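Below sits a lone chain in structure tokens, taken as the form predicted alone.
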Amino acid sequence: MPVSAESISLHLARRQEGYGRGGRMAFEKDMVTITSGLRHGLTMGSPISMSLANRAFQKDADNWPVVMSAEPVDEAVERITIPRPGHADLIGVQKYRFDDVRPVIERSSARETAMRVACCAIARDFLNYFGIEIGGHVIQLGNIGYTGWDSIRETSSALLEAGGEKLFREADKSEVRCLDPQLTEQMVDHIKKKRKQGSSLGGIYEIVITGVPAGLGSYVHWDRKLDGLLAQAILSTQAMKGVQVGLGFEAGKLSGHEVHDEISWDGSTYRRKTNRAGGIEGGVSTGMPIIIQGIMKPIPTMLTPIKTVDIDTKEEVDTRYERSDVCALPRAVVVAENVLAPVIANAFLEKYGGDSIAEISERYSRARS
């Protein structure tokens, strides 16, 4: 399969864009280097390995080799003993019996999503080869957003006819990755207000996967249900607190006639007249676009402190502040797009199989004929 650093870099760059970014984005410039697994731009069956430099701490170049040294150091290293509420800080200290929050900060950091985006972009290229595209957009930021399912569909449906890539490229034109210009303006103002208050914001984004054939996933095996696997991918990402498929929580407020998608036959295949199920029924793709929404909480690092406890003294103190975003929701959209790619790719390979692009293409073509 063709793989290039250029396509990976596209999504790494997108991950760094969006209004509400913090100071570290000014000196993080992610460029991936592919070190093995390719020959003349093509995969050859061996693991693909990549390296991604972390330039975020260049300004700490004199201190950082000591603070994070792999070897024992003679000099005293200042410990961080003040955990942030809403972060992994305290629970990491409790779980591993650290006397310093720093190891938890480094390992639980959303910085690791940079490499996840890079790795998953390869699975995304694989899907694109078969006409499966992924796009995402912000549907709510704080208390600003669309009024419901129907209003989102009115804005996004026309774009989806052109595929998921068209959707994400249109969303990328907005500072907050929202397709509605008026909502974009309101969301930017909302972020400005929270920045002045020293607080942070979360929200909800929607990921749409187009071109997915019917039959991916399983209604037989609980651990192969496609919606369950997609939900796990979303919730495995930092700061995510919920997932909705299709109508999601709205479905619990409505009657069956308002929720279920009527089925029709167009002479060659089955169709759904609507897509409230979000492209998945019984844990299996229906052939309609897969629509999944993720809920992100506000980032726990805030300029205006809240109360916590020093793990050394056990005294109540104010939280500390590190470089952070006011709102990372627009960037989370890109992460979510990419972490869903290997889930769909694995389900696709499970159904169609094959050891090369040519063989998989032959099997896929036969299955669709």
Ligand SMILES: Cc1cc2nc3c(=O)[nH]c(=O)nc-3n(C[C@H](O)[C@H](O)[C@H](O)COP(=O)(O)O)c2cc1C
The other form holds:
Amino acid sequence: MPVSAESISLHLARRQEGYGRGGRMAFEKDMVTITSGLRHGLTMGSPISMSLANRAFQKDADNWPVVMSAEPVDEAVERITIPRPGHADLIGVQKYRFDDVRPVIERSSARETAMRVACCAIARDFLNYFGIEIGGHVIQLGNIGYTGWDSIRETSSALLEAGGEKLFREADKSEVRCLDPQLTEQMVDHIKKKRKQGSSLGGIYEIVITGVPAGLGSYVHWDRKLDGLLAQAILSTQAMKGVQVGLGFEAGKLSGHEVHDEISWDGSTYRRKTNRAGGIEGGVSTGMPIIIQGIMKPIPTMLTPIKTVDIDTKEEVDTRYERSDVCALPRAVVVAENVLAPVIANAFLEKYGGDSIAEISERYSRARS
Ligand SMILES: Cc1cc2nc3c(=O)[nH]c(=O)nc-3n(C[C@H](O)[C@H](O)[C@H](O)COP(=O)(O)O)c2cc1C
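Moving on from the form predicted alone, please list the structure of the form predicted in complex with this ligand.
First the chain shown before, then all remaining chains and molecules of the complex.
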């Protein structure tokens, strides 16, 4: 399979864009270098290795190589003793018996999502061969958002027809990755307001996956249900607190007639007249676009401090502030798009897998003819 650093860098660059970023992002430019697994741009079966230079760390502080030295160092390195609420800081120190929050900060940081985006971009390219496209957009930022499922569908249904790529390219035109220009303005203003107050924001995004054939996933075992696997991928990402498939939580407030999608036959295939199930029934893709929403909590690092406890003195202190995003939701959309790609790719390979793109294509077209 062809793999290129440019294709991976597209999504890395998208992950870096979005209103609400902190100062650090202004000079942190992610560049991936592929160091193994390819020959002349094609995979050959060995693991693909990539390295991602983090220029921010190089410029951040002169003593960074000492703070994060792999070897023991002679000089004293300042310990971090003030854990940030909402981060893994305190629980990480308790669980692993550290006397310094630094190793927790470094390991639990959402910086890790840069490499996840890079790795998952390969799965995303694989899906593109088979016309499966992923696109995401912001539907709620703080208290600003669409009124509900129907209003989201009104704005996005034409783009859904055009495919996931068209949808993400359109959403990328908005500073906050929202398809509605008026909501975009309000969301940007809301971020400005919360930035002034020294606070932060989260929200909800929607990811659609188009071109997914019917029959991926299964209802026969708990661990093969496609919706369960997609939800796990979202919740495995920093700051994600909930997932909805299709109508999701709204379905709990409605009657059966308002929720279930009627089935029709168009002469050659089954269709659903609506897609409130979000493209999955019984843990199996129905052939309709997969629609899944993720909820991100507000960023824990805030300019206006809240209370915490110094792990040395056990005294109540104010939180420390480090450069941070006010709202990372627009960037999290790209992370979510990418982490879902290997889930779909694995389910696709389980059904149509082969030893080469050509072989998989043959099986796939035979199954569809
Ligand atoms: C793309 C992205 C960027 C983030 N940027 C920041 C940030 O700048 N500052 C911060 O405090 N938290 C940031 N977070 C959130 C924290 O990583 C997250 O709240 C923390 O890891 C604890 O989350 P958890 O309780 O869900 O594990 C970001 C998360 C994501 C997905």
